[in-house]
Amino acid sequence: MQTVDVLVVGAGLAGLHTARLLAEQGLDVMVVDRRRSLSVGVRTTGIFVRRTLDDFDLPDAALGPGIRDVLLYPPSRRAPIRLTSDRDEYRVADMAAIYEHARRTAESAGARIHLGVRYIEASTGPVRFAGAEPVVARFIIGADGARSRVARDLGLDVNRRFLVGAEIVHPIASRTTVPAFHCVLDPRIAPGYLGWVIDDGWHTHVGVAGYPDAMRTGVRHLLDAFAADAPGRAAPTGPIERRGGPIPVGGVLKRLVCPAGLLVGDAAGAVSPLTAGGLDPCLRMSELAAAVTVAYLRTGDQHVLRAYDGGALRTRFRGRLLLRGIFAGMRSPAAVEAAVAALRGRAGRAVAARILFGDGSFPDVDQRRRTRSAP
């Protein structure tokens, strides 16, 4: 039976980034994922914001062109609001290539990655897998998605508020316009969220997301209806890929860590409640999680774990949770039309630009300061 310092369950961006950081500190790290290939089961659109691109080393070849324009459409889709930044705000990634890059860097650091291994449970004794030998782990990191089984086994909090999203990804024949991020606010197609069209230089992503209880006809039907005449979409060529899944929007969970392990990424609720963006927070929280894990395993001091306090992190985004609640309650197209109209003024455009082009990050954590201040 193998023994490891850290077992990471889930080889998404959060899991692989955390594994690399831990392995670089000399820990014996194993990563398992039930997928046999990291190019399958991709769920995210792969939109990276400027502050992520500034702060993290991502392979440029896997990133599409910079996007500076965001168009906000009301339900009528007439006269969209165009917001333009003086710098590149978004780049859409080929996520299969991003995952493969993260895998290579984690393995280069010394982490062992095993695909096609399905986690069963870790509540008592060695960690069990389907069809594989159990593993004894000093610490377990749950990076296994929005409906984390690791969280339940460790007795940690679980996500309870979700949007459900789906998108169509298809190749484009050629680019004829400057790339832009098209966002349609319409509760008939995306109750509590939006429909989007954005491209990564190779493919166009057309998607919708919303609260499942309000999607009376189902997300796939709404997506197909939206894709038929979505603004900004290029004429598709070649095969079409479909992807989607749950998006936790209740914010970072309060109980994220215990002496047996902790949660990162979607499993931790590390997704902006307002914008539903999860790539930036998953990387930032992974750095904090890795710092806390290293300190705990080296000292055995459980007080170190307090630095990974979900309750403290939640206080940093109360405004986003409030706006999420307001957005969730706007189920009338007329109300959304009026809200978009309010954004046309100077103050409204400033608020929209702050949300879409802001310099802050979610959550805004400094793992060095927080681990140093832990009692």
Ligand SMILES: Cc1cc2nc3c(=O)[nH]c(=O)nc-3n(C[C@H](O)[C@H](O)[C@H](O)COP(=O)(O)OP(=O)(O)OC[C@H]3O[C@@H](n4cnc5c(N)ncnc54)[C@H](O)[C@@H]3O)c2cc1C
Second form
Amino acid sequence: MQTVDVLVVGAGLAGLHTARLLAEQGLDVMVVDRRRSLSVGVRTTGIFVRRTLDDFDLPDAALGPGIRDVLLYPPSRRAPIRLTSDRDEYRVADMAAIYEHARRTAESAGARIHLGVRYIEASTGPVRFAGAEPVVARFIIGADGARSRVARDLGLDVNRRFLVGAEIVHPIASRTTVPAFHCVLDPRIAPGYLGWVIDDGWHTHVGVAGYPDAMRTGVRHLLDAFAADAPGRAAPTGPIERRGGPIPVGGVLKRLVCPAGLLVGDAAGAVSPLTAGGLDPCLRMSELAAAVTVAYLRTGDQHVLRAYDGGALRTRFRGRLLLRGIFAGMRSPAAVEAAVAALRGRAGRAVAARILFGDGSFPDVDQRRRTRSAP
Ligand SMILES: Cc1cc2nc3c(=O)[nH]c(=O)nc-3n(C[C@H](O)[C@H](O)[C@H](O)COP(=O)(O)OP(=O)(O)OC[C@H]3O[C@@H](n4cnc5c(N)ncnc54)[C@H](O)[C@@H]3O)c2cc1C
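Given the form predicted on its own, state the structure of the form predicted together with this ligand.
What follows is the entire complex, opening with the chain shown before.
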């Protein structure tokens, strides 16, 4: 039976980045993903924030134009608040190209990536899959998304609080206007979060996310209703793709690591509870995860695992969790209309700009990091 140093379950951004870092350190790394191709089953809009773009070298050709304007719409959609940054704040990625690039860099570093292989379980003995022979792994990394099986099998914490998001993506004719990020705050279509329209230069993404218990007619129905007259939406010029999935917003989980393995990305709850952005932590937190894994496998010293302590990381999320609680509770259109009105003043605009343009979406978890590498 094959033995590997590290088995990474999940070839999303977190799994591929972690695999690459581990392989670069000379470990024997195998990655499995149930998807047959990394360009299918994409779940994310692919909005990268300035801090991620500054800190990691993402392939420029896979990123859309820089976006500096955000328009915040109240439920009435009247008189949106426009916030303009003096620098590019967001770029929307062609995620299939990002995954493909991450795959190539991980493989160049020596990781072996097997697609079309579903992880079944690892509770007892060798790890079992559908689509491949079992393997013995010294260490398992759960990068298998918001509803992680690996987390369950390793006896680690699992996500319990979710938003559910869905979007449609369609090609557009060449752009004639300045790109902008349209955010609609309306609990009737996006309870506890927002509806969005944004484009990457080639496609428009129109999406909604919210708490599933408040989406009585279902997220798909709400998305279609929103998309019918969403602000800033360009006319489709080709086929429509649908994306979506759960977004864990309960904050980083407490128990993330044990001597048999650890969790990264959505599996670790590594998503900003406030903005629901999870792509930055896929890169940022995976660096700490990889460093801890390398140290542990080299020394066999379980004490090094303490550096990957979800309990300590959670304390950095208190403010964001508090604000998430406030957003979650805003279920009446009148209350949201009033909240948006409060943002029109100078102080309100400063708060909104801080959330939308600040550096605090996801904290630095590894004080030693300042590498500038990424998939
Ligand atoms: C609609 C939507 C829009 C979003 N937009 C943004 C955004 O614009 N910006 C942002 O920062 N964040 C966004 N997010 C959040 C962000 O996409 C995620 O936090 C991030 O993609 C998580 O990456 P990951 O690698 O941890 O997990 P995933 O990308 O979910 O990857 C997990 C992988 O594990 C595989 N897998 C799962 N189970 C198994 C198994 N049993 N066996 C083998 N393989 C398995 C899956 O096939 C998948 O490839 C969005 C989320 C949603 C739902």
